[in-house]
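Listed next as structure tokens is one chain, alone, in the form predicted alone.
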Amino acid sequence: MTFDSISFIYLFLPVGILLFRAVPQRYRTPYLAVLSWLFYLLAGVPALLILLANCLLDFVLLGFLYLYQGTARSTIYSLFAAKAVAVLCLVLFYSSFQPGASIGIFVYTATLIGYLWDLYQGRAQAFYSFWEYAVFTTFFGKAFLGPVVRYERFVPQLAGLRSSATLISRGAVWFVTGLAKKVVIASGIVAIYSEMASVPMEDYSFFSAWMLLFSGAMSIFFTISAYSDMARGLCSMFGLEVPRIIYYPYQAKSFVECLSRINMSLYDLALDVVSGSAESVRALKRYRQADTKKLAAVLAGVLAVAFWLRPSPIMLLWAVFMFAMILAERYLYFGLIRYMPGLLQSAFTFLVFLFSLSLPIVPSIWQLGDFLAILIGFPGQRMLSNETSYFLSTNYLSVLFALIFFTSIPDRLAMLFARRFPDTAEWLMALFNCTLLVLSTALLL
């Protein structure tokens, strides 16, 4: 079961919300834990067993950790975090043989590491309720891509879970928006990317090579954005508030801003653990005043985002390249780019980001040189191929929607219209979301 399946949209979710409203408030946290485990069971038995076993074991281990306050406290915390990462790696390896087994494990591990860090820093309290810990780490609404929630913002909400028509309607808007992004835009863009990636290297033209990179970048953005909206919507329906995962990274004016916007919660967690304060690192202007510790925190954030996108050695190489671009921006051409118009800064950052995707996209590292020669228009290369024309003609609507919605311009225009014409905007939004739901359902069928 996934968020974009008919059984989830029209059966699991409505029944889950109705029962949540019927359950007395003091039992709503246990109910959300059981509902989450039911979701994992329907998604795949291995996913449920892995997450449930981790949840039970870690809760018991945390109980012993609370009692231990010896001099080797930091070592015990580090070993606990290392154990969580080791389990994550084993599950990711196992999932290659059992598809679906890794659902939720990355989010669970990152959430646990964030909690251990907050507990070590004194910003979190001990869990005395297993149900609260279970919802904190395994709530199904953030199962696929997150966000990675922190104790101080998420757990206090569990003490007063409430359900209202306002929260459900707001959540439904977010969920339907995310569903439409996934079904209408992301699926079409992913189809273009998959079809073009299957083309042999010798058949690529200049335009098809750049189209491959563009479709890869748009697949990343719209897939993450879709699950981010759906996660926020699902949490809102059950009385919870979580941050968004991604925020228009391709309109960023610097590389570090671009990468940090791909998964903001995970990036901030990495900054916090390495530097001690994510806010102090984010406040730096293009990291011109960053010391070695803060630069190490930036590197950790880039590596975490890269591993989250795809846990593979080639993604680590991609992360190193992007960090090298961050250093180049800091030490080499900051004085030049700072005087460029904002639009040109964003265009330059996006262009280099597209160029960097050659590393994870090219099937073999040995073909990278040939692919780069095509990208830069090496003499003798074709400009357009029949395959590219065909793929674009069959998925042109997805490409058109991607070009329209991959920046925040539509959101800003909608907000401006809502401020000037609030009543009209409310009716148009309701009609628009109903249309999106009908269209998404038709495409799913």
Given for the second form:
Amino acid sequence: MTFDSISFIYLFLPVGILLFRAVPQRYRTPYLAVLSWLFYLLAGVPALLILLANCLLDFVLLGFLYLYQGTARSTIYSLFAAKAVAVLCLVLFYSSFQPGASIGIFVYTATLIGYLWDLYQGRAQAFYSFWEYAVFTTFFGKAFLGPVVRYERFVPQLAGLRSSATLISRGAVWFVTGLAKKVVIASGIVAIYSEMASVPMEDYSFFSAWMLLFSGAMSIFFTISAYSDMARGLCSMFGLEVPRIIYYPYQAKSFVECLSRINMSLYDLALDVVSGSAESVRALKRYRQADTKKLAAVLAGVLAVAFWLRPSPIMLLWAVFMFAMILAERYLYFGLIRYMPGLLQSAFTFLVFLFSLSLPIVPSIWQLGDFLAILIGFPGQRMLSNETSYFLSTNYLSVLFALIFFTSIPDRLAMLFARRFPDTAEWLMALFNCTLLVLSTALLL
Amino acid sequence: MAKRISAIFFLSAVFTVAGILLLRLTAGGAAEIELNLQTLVSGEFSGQMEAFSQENLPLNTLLEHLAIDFKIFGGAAEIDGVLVGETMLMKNVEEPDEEITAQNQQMIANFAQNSKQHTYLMLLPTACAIKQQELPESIALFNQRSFIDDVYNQLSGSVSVVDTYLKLLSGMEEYIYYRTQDNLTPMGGYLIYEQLGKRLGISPLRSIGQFDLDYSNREFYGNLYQQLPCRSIAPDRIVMYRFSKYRREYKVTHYRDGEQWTYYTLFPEFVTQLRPKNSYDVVLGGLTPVTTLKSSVGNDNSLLIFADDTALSYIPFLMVHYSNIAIVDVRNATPEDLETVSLEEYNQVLFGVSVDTFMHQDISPVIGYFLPEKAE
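Swap state to the form predicted in complex with its partner chain from the form predicted alone:
All chains and molecules follow, beginning with the one already shown.
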């Protein structure tokens, strides 16, 4: 069972919301934990068993951790975090034999590490309720792509879980928007990407190579954005507010901003763990005044995002390249680029980001040279191929939607309209969401 | 109030649908779903729930149409293996299964070597190879022409090959393939008859004018439409070509799983009245694992055809020249069905299947039945 399945949207979710409203407030946290386990059970028994076993074991271990008053706190905390990462690696390895077994485990591990860090820093309190710990780490709404929510943003809400029409309304809008992004845009773009990636290297033309990178970048954005919106929507419907994961990375004016926007909560966690304060690193414009520690924090953030995108060795290379670009931005050409108009800065950043995707996208590292030659348009390369024309003509609507919605312009226009005509905007929004729900449901059949 | 409109709409929609699904689940739908540890662990339970929800979703037919219209509007030329042409649907023929193709080829060669009868091979291209004007120019399709040539070249020493590709291509603008069914129309069947007849040594071939055209009353939507109900595609209509120059009597006997039944016409129209969804069965009453046809024509010509549904398009024309024809459906015939066929009764043998069947359907068990054990 996934968020984009008919049985989830029209059976699991409504029954879940109905019971949530019916359950007295003090039982809502245990209810959410049980509901989450039911979700994992329906998604696959191994996923449930792994999460449940981890959850129980870690809750007991945390109890010992709270009691520990010795001097080797940092070592103990590090060992705990290392154990969580080791379990994550084992589960990821196991999931290559048992697909679906890793659902929720990445978010679980990252949430636990974030909690350990906050606990170590004194910014989080001990869990005295197993149910609260279970919901914090395994809530089904954030099972697929997070977000990785920190203790202070999530746990205090559990004390007074409420279900209001406003929260459900907001959640419904986010969920339907996310669903439509996944079904209408992401599916089409991912299809183009898969088709183009299956074309042999010798058949690539200049345009098809760039189209491959573009569709790859859009697949990343719309898939993450879709799951992020659905997760926020689901959390909101169950009375929980969580931050978004992604925020229009391709309109960023610098690489560091672009990467930090791909998974904001994970990136911030990495910054926090390495530098001690994510805010102080984020506050530095393009890291002109950054010291080595802050740069190391940025490198950790880039690595975390890269591995989260795809846990493979090639992503290490990609992360190193991106970090090199960040350094180049800081030390080499920032003086030049700062005088460029904002739109050009964004375009330049997006272009280089696309270029960097050649690394993870090319099937073999040995073909990278050939691919780059095609990208640069070396003489002798064809401009357009039949395959590209066909893939584009048969998916033009997805490409068009991707081009419209990959920047925040439609969002801003909608907000502007909503400020000037709030009631009309609300009606229009409801109508638009209804249309999206019907269309998405139709496409799921 | 205004801020809650989205919630009201969303919750009304999901709760109404959930209510209907739960009602249907309690009213017998649960019988389709098996809940136990094994189905939970294997994920079958979730799959069954999803299938139940999709099947019982209110207005699901309307939603399916909406999805198809949206995909076509979005430029999709192929949906779930069905190509959407300007006026027709076509099955997209995928790359061949190398193992099956090699095995089928080998068995046909073995059969030809061991058979006393003259053996012919006819691979029929499917609609997507012939009706390419219906599809976007840049679409990449499997090259059936080249595949047929390769097979013919490899088998040219063993069997006589019948090349219908160019003949069918000459009729590409005509109604030679059904719009909604994955098969040739009688018009396409006539083109095949012209080409096949020459190779089989039939003389004189009958002109199309010597057949009376009889239009069936019913329009029908075929298997491709069932798979992809695309509303912009017009329905098909069965046309019956009845040979009218001389009076002929026919006896069509069907064999399936030990049962047999007989029609005394090539076009038992009452069958389609009994089974309105199967208008397509008006020719011979459909194709069964073994179908024998006897005619009152005054000659001893007899033909055994190893075929698929494509045989229904050209059989009414071929039957004018033969007193005895047997059609063995290579996809469905079982040893029990094949017991009703005696190879010695026929003086010619034709392997006439579509390229799709030849590439993806293992026909060797059926052919193997007629081979001496060593040759298998």
